[in-house]
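What follows is a single chain, given as structure tokens, in the form predicted alone.
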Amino acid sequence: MEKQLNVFEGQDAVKKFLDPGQNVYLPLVELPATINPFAKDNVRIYAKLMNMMPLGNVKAAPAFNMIKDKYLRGEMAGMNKIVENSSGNTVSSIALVARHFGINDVQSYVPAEISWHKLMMLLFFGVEPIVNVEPQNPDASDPDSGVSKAKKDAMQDGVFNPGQYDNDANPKAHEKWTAPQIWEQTAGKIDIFCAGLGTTGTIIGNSRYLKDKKPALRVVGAMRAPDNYVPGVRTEKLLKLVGFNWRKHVDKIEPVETALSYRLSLEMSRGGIIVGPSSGLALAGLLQYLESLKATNRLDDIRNKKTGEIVCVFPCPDGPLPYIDEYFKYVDRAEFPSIQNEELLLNKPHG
């Protein structure tokens, strides 16, 4: 294997480091049979580790692309503030990228039910949260929604709203960087791509590129089942806030429950692929889809006739650490070791 020193130097070293186009390919790691129940059916499942981007999450790519796209169009002059609707990875990534394009003031509308842990993360990265009570029925055009308020703020001079829910630079980031990597890493043998549905940028960008290369490719969208929680992914109701026509890029939708998402994330992490709950959701959606194909004897419909294999890829958006306390809420306590001499702890949590 050719050595890649992966060194970034000079005054713009960090800016170059944050540019997905100047980084080495992100790992594509095949799941072992202990996590892949379809291995015996010659189904190969690969995790695309987007959490190994420089900022530790998948949103680093669209954040960089949305900022750079505006810069290349000559529209950054006079901009001194960014306002977005986001409670986590997107606005944190935007803030870190924006500083290298001369903007230090970043604000974000966050829902009133945001966890204190997430608020601390935003404060840590220098983002000023604006707490907002979101409408009961999600609608991006509702003037009370964070999406609408961020757009209104951007009508002021010097304020830029990236607008992750309808800015085509979001999916284009994956069309430009993520999908070509996957295509090359699988030597064009990918048969199924499955991703969680959040802003839908990941699934749209990858679908555009991969289906252009291979029209028979199946694209599966994994969403949160109704009344189920998984950070970064939306229910069908909450997807109404998204401005993209994402449905035309998806062949099948799989609703996934909270507990399964966290359990599969835990299994992967303990197996050495340290990824968060939205990664578990994407894998769960893929497994559910494969199960439906097998139950109806349709696996052979997409099996490679030469190799006899089915190659699947799902992206892993981030790691588990920002949500570590949630695993003890959604995963059965029996899955965790006991604590010996627990009564001696000086800082035992309440409850």
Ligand SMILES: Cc1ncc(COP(=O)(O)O)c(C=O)c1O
Contents of the next structure:
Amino acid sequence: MEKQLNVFEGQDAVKKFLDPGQNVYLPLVELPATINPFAKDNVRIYAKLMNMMPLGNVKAAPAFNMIKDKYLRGEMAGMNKIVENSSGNTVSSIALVARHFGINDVQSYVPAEISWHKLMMLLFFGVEPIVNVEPQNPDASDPDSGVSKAKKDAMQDGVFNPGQYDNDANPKAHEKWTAPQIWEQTAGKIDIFCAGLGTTGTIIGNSRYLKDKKPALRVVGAMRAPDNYVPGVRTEKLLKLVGFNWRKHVDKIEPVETALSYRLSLEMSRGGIIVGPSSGLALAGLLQYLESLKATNRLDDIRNKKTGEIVCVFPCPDGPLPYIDEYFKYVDRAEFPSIQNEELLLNKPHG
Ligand SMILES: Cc1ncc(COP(=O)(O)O)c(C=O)c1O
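Condition change, the form predicted alone to the form predicted together with the named molecule:
Entire complex below, previous chain first.
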């Protein structure tokens, strides 16, 4: 394998480091049979580790592309503030990228139910949160949603709202960087792509590129089952807030429950693939889809006739550590070791 020294130098070294186009390919790691219940069926499942981007999460790519796109259109001059609606990854990534394009002032509308931990993360990265009570059943134009409020703020001079829910530079980032990597890394053998649905940028961008290369590719969208929680991903009701026409890029939708998402994330992490709850959700959606194909004897419809295999890829958006407390809420306590001499602890976060 060619040696990749992975060095970034010079006055704009950090800006180059943050640019997905100037980075090495993100790892594509096959799940071992212990985590792949379809290994015996010749189904190969690969995790695409988007959490290994410089900013530790998938949103580094759309954040960079939305800001660069604005800059290339010559519209960044005169901007001194960015406002976005995001509860974490996107706006943190935006803040870090924006500083390299001369903008230091970044605000974010965040939902009132945001966890204190996430709020601290925003403060850590220098983002000013604006708490907003989100409407219960919003659509893309609801004036009370953080999305609309951020858009309205951007009507003032000098304020830029990247607008990740309808800005094509979001899916374009995946079309430009993520999907070509997956295509090359699988040598064009990918048969199924499954991703969680948040802004839907990941699924749209990958679907556009990969289906163009291989029209028979199956694209599966994993969403949160109603009233189930997984950070970064939406329920069917909450997806109404998204401005993109994402449905035309997806062949099958799989609703996934919270507990399963957290458990699969824990299993992958313990197996050495350290990924967060929405990675568990994407894997769960993929496994549910494969199960439905197997139950109706349709796995062979997808199987590569030459190799006899089915190749599946799911992106892993971030790691587990920002949500570490939540694993103790959604995964059975019996899955964790006990603490010896617990009574001696001076701080007991779990009571
Ligand atoms: C942790 C996490 N998972 C999944 C997603 C969904 O990705 P997308 O917005 O591209 O649909 C996001 C997006 O914010 C995220 O932060």
